[in-house]
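There is one chain below, alone, in structure tokens, taken in the form predicted alone.
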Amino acid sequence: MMTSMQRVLTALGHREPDKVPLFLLTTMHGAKELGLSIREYYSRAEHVVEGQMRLLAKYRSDCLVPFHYAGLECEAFGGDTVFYDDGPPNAGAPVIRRPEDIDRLEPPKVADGAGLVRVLEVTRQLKARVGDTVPIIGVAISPFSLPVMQMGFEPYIRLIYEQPERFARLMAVNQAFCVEWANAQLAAGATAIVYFDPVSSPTNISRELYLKTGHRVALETLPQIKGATAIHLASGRGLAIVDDIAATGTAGVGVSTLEDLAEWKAAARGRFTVIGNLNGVEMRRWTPAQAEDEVKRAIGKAGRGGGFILADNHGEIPWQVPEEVLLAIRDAADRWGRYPLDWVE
């Protein structure tokens, strides 16, 4: 039997491993394992390390995720975070209140961000626990998508159209931060970086605008990240820009449940690995039998020939998804994901 690392690398090489890799991205669920609130769970590196290791043993996912919450990157810029009892923490009030604030904005140093430093410590400790047997997945918000949290969606879109010089400066600041943050995670032991870029999705902006903005930013940023990357549109559609995404050289793409896995697998054509696309929102209401059906469907559409990792469609399993469903997903992946997939027509 392969290790998780061997399994994932084989799939990324567009070959068939022993079974379909499963990325069960239970970030917050470690708090449940330790009997802690989400706020308390994320307050100490030791909590997250222990939570991730318990989740790994319980659900046998093929990766570990040091990621805490996206708002940490806004905290580094001077923002704050709003915590909830039953969901992911969110970024607080925008740190850029007026476009003029961008003129004075500077990229924060990773070493000065307490939350960022905590994530790096989690990464180091996980690496010490698992070595090269399990991939450790780091996360960085793209320079193009981070401004939604920094200043709000509507003001950001206005900035893009009305103040191109300030938009360019904001991209330069965010790019410098993104590159330092991603590379710091790789240096701490992360195997790869997920480049979260939901604003680039055709769900949010046109392809024409994407090519002028988010695509250019990705083409400039990804080569500066000193390791493998996967682009994730965080539930957004992507088939309309699939060739543009492939041109970035990314190794994987997170696929929305709004689009067909078979179409994505055909569009990938050996250029990148397809990651997805179980519906995390609907997953909250699945029975174990429904979970098995959904896993079988996904593997049947995209599993053959490697180049596929089974995961949810957003990159984070909701807090409300029950343990019995997660265990059913794991069991179904074991049952239906073993190569060769002779049952697939």
Given for the second form:
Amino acid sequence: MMTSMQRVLTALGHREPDKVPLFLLTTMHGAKELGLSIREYYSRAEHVVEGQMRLLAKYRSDCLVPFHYAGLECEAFGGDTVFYDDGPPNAGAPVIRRPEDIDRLEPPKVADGAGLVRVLEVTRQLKARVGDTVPIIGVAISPFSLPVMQMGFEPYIRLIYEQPERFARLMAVNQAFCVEWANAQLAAGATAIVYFDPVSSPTNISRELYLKTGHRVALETLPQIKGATAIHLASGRGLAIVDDIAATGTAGVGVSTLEDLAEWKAAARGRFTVIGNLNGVEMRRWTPAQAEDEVKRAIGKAGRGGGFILADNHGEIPWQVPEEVLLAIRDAADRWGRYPLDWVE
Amino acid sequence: MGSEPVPGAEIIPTLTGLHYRYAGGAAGCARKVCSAKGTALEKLASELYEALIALDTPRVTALFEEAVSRRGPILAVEEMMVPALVRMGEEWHSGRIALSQTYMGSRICEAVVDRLLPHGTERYKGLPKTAIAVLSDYHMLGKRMVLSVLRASGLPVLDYGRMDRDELVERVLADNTKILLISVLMLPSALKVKEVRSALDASEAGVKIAVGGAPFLFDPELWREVGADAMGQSAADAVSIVQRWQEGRA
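Having seen the form predicted alone, can you show the form predicted in complex with its partner chain?
Everything in the complex follows now, all chains and molecules, and the chain you saw is the first one.
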């Protein structure tokens, strides 16, 4: 039997491993394992390391996720975070209150961000535990999508349309930060970086605008990241820009449940690995039988020939998804994901 | 002009957005079905939609002014602006246009209507009070878009901003609000609608709740689970929901 690392690398190489890799992206669930609040859980690197290792043992996912929460990157820019008992922490008040604030904005140093340093420590400790047997997935919010948290979505849309020079300056600042942050995670032991870029999705901006903005930013940023990347549109659609995404050279793409996995697999044409696309919101109320049906459907659509990793469609399993559903997904992936997929017509 | 009244007919938002029954939200406004298909106004509405997704404000203004000169301001909104907004919502929901286009387009509509439509509270007298809020989370864009669409459609709505459960219930009861629109982005916030529903039901306030936001799009059963009375798939859906409820129809 392959290790998770061998399985994932084989799939990324568009060959069939022993079974379909499963990225069960449980983050907050580590707090449940330790009996801690989400806030307490993320306050110490040791908690997250222990949580991730317990989740790995329980669900046998093919990756570890040192990622804490997206707002951590805003904390580095001077922002604060609002914690909830039952969901992911949100970025607090915008750090860019007026467009003019962008003129004075400087990229923060990773070493100065207490939360970022904690994530690096988690990454190092996980690497020490699993070595090269399990991929460790780092996360960096794209320079193009980070402003939604830095200044709010509405002011950001207006900035894109109405203030191109300030937009360009913000991209430069964020790009410098993103590159340093992604490379720091790789240096700490991350195997690859997920480049979260929901704003680039055609759900949020037109392809025409994407080509002038998010695509250019990705083309400039990704080559500076010294390791493999996967672009994730965080539930947003992407088929309309599939060739543009492929042109970035990314190794994988996170796919929305709103789109068809078979269409994605065909459109990828071996240029990148398709990751997805179980519905994380519906997952909350699945029965084990439904979980099995959904896993079987996804594998049937995209599993053949490798180049596919089974995962949820958002990049993070909601807190409300119960253990029995996660275990059912694991069991179904074992049952239906074993290569060769002779049952697939 | 092909705009025959059909008393008692239901709202029929179509893919073209051109067949719909408009109640106008105004006391005393005649109920009728407006079918602009094949009319000069249909052409204007189609041109307006194209101008909106191109974010061509001068063209939107010119088209709306032309419609006002032909039909008067109220009918220009009803027969041209609302269909264009509904079509934008449908096109976004089906993945054919982007959120940024619908946001900017709805803001343009709001500004144009605000400038050209007569202000005054007379036409809204006696209508149930309507309000919108973001519940619990901090993502305000969806609410902003619904506000723009409703205002561009000439429908009055109070903006409660962002509120937690208790604050929202208290405000709804204090204002005697009867139609509450709740926008969320996060799943935990969506689940909190159930608590708002329970608190309002306990007070027997007779409040109707419509919800919208990403969790409801990804789980089509969720709005019923949390006890909402309706769910909007796009900001434009709020128009037909509010019109329906302001008229006292289920």
